[in-house]
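Here you get one chain, nothing else, as structure tokens; it is the form predicted on its own.
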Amino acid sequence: MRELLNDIERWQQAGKQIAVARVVDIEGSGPRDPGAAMAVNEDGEVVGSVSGGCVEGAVVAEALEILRGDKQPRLVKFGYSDDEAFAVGLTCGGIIHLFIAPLTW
């Protein structure tokens, strides 16, 4: 999470809307351990990684759902057995599961 704290400050202090999305779970083998994290801001721009580049295509769109939505934090997961998860390319044989969160201030 260090490594996302200078964009995050940068983007705070130029208004942009940010969601944090971090690993909090594996089942089986993962890409990344749990903690792993990446923000995404309103404009799509991305910092940091949970996947290794497998699913964070996905991730970003499930950050910019929740940025232009209804804010509300949600649990996803992906996993080989998943159709979408296998589409964007986890085949690890595993499941990660993340929590997306606006971030506030």
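Think of the rigid core as the biggest set of C-alphas that the two forms share within 1.5 Å after superposition. Positions refer to the first chain, counted from 1. Please read all numbers here as calculations on a predicted model, not as lab measurements. Compared with the form predicted together with the partner chain:
- With a cut-off of 2 Å and the rigid core superposed, D33 has a Cα displacement that falls short of the cut-off between the two forms.
- When the rigid core is held fixed, the Cα atom of K71 travels 2 angstroms or more between the two forms.
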Second form
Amino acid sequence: MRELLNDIERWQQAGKQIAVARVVDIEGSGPRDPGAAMAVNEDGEVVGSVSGGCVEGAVVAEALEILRGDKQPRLVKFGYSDDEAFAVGLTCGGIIHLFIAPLTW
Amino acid sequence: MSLYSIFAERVRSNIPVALITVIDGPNIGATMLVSPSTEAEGTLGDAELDRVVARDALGEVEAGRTGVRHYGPQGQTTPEDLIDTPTVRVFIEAFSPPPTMWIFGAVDFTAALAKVAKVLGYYVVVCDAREVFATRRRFPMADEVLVSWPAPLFTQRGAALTSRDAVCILTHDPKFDVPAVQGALATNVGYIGVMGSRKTHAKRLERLAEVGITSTDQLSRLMSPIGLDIGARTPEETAISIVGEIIARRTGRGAPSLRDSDGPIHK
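Okay, that one was the form predicted on its own. Can I see the form predicted together with the partner chain too?
Following is the full complex, with the preceding chain placed first.
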């Protein structure tokens, strides 16, 4: 998240709602370690990444729903073999667990 | 002041801090900050849970580790206590100051290595006793450029070096590299690389023996000649071979090509 601070603060100063998605756990092979983070603002602008580009699109959609209040902050799992996973997967075959929540603290 | 601004300020000031978030269970999204020798900021919703998690998070910050831990709603950690109680899953993310790389010798290889080390997030210090070479202008990418002999730098700041840090000795000058090796061996630094041909390395070993450095334990800490055998020729290629070696030493890998090895890529 270190690398996101400047953008987050620029958005905060512009009064934007912000959601942050962070990798909290990885099973098997994963492109980014726990702590990898991306931030999404209410306009759909994005900084940072949580995978090698495989799941970022779906994370943005999820983050926007959470910002609109359609969904609660939650753990989301991306993986190739799980029925509950999103339609997108990781090409490396691993599973990543993300926590997505609004930056309200 | 919001928790976020306290967090951002600590990260920017290189103060070690753990960002603690409830990711599952009661109070999902609750956030707390913990730094050494400071009171915790924020709450996870239960005083006892806060106390136990803060204690664990301090350990994680010191080790620079990030991961998920499980607790009972009042911070219970023993398996018996967790039966029949909803579990709180907590993500503890450690923000520790960046690792440090000290580079001795203000040569072209130094500029290339400093550049690559910055990409990897190191705090880079370039040190050379020669005032004309150790200049900001030649090493704009370094965090510090010091005109100094190695001994005073190690005396003043050597104790701060840890297993995450690296010392790279790129000067070929015995006046400089012998005291630099001596200084580095007296610290807990994780990586010590010394540049030079195999011939230079053999001569260096003789000179180190003259100053009393003969034990295999000490000499085995030296990566000399420095770098992985990838056929690097230019300063930039050499820099890649050096940081490749630093990564491989840290992860305990033999650095073969992934194609030619087995097992998971990420362990």
